[in-house]
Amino acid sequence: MAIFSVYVVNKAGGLIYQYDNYVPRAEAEKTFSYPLDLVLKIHDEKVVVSFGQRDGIRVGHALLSINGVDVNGKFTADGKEIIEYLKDSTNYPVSIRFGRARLSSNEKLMLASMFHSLFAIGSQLSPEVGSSGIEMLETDMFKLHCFQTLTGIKFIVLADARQSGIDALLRKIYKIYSDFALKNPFYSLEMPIRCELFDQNLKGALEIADKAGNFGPVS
């Protein structure tokens, strides 16, 4: 069981804090000879597999590194276009690592804004007045939990579907936010949270939750 990540979204839908606590590694690395027996394409400034699943490599996986060196989007570490690099037979044999594409900062901002809109839609669709909006979304791999304060700040936790005690964890994160962000004289409301004590206490709370498998009562 694991806590994957934490998001804090302000009342306008802006992402003001994000922390990746645990990112599962679903990656595959293989040495290829020329010609490459996978079909690659550019998607969202990344090189991804479009055809040729094999040995743990799946369609949609992004190219993450070449010969042990991480790539930069659609370019190699030394600035060459990956597609062109892999067309050159003199660069073979080549070791390539594939895996799920990592979210960029801009993508995280966009997803936070989208969830804010979905939360509002959930409230409006309610047959009763005063609905809380979306509190949990469930998939076969993880659950998204959301706690919104009276002032409209949303605390979002992505966790293993089997993880318990998330409601208490969300309220603990809110308490940490109140103690170490709101009470910080240098912090401005609705702005990105850059407080060292907030970071430290949040990581401590997540560590407890990870080790215990649950969080328990808020203290």
Given for the second form:
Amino acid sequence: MAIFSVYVVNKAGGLIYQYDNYVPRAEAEKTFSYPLDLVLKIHDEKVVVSFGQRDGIRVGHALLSINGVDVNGKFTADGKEIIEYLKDSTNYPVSIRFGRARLSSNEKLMLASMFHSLFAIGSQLSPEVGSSGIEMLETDMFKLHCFQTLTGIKFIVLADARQSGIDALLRKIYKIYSDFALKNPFYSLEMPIRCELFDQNLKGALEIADKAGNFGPVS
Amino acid sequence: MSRQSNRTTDSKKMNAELFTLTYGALVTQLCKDYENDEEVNKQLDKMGYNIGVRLIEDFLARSSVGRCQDFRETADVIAKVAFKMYLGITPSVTNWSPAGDEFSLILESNPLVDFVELPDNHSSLVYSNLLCGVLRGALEMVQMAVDVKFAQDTLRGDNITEIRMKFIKRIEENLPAGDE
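Previous: the form predicted alone; requested now: the form predicted together with its partner chain:
Then the entire complex follows, led off by the chain already shown.
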């Protein structure tokens, strides 16, 4: 999937819609016996591997589930502290799944607001008058494209660096928003978008853009 | 009159008379509910405002016009692009005030009032007041505060239908970044 996610930010900087289109590929599930040879630590309310990389489990990966049951931050699903649980040899052998931690919805909200503030830096730094805000942010793993409408709504798309045609996709998403979100009389402006038709049409547009736009080697 | 089905370009056309009938039913029901022409005018304006704040995004998404740099450009875009796109008519822009902040839109025909006659007991009803609300709401979303009203109305005995638009100020709160 070359288009990773779509974010829609309202005028005030609040995230009103978010869609993730990728499955983190780096996940590893292994059965361990006592004692655990990975060094774990708590980071940001999650249990992550700090040392002891092996077998596809990398430093920075978070503990996602124990014995098939998803964990809840630093507690297991039944509320026991994970670090304590794993120090107890009677709980072994245990099957643990590690992987890249997904962003929680709170984190996404914060990041969207942060981007909203940063967006203005683009126009403030500009040597010429009348510059737009940040339109693209590039890293080695992905490119973030942003389109701000004249009314202040931002459409943000995270895509593979080789993906082309994102400008057209952003305009398409704007049209889909003006159709299926705004023309729904029960949708209030600036509020989170919870419209099924919007979801469906957005997914359709992403699929089309995926098929049409990738000119790099297929990964 | 055209209606979006599922995709981008215009497809099916809707019967314009159904639109006129729908609007007419709306106004007559409001008259029955409120029994006071001034109140009905206010409600029509409010409804128009709610339509306008949504319609502007549709307009911007479909027409890809950029930000207007002055009120004259705004007037041109409204008359030549917006009215054409939504009502199929092209009003003319005239009667500019000396300060360039007021102008008139002269409509030769108004799809809302086909077949309509105002009875005597509703002489102060501004039948097409919805349009004023739409224009006000739409411009407010692009940071322009305007005052819109009907200066002349064929339904009330004048020769032409004239909408007078006055620029009040630019709305400086919540400007999108990059527009200061």
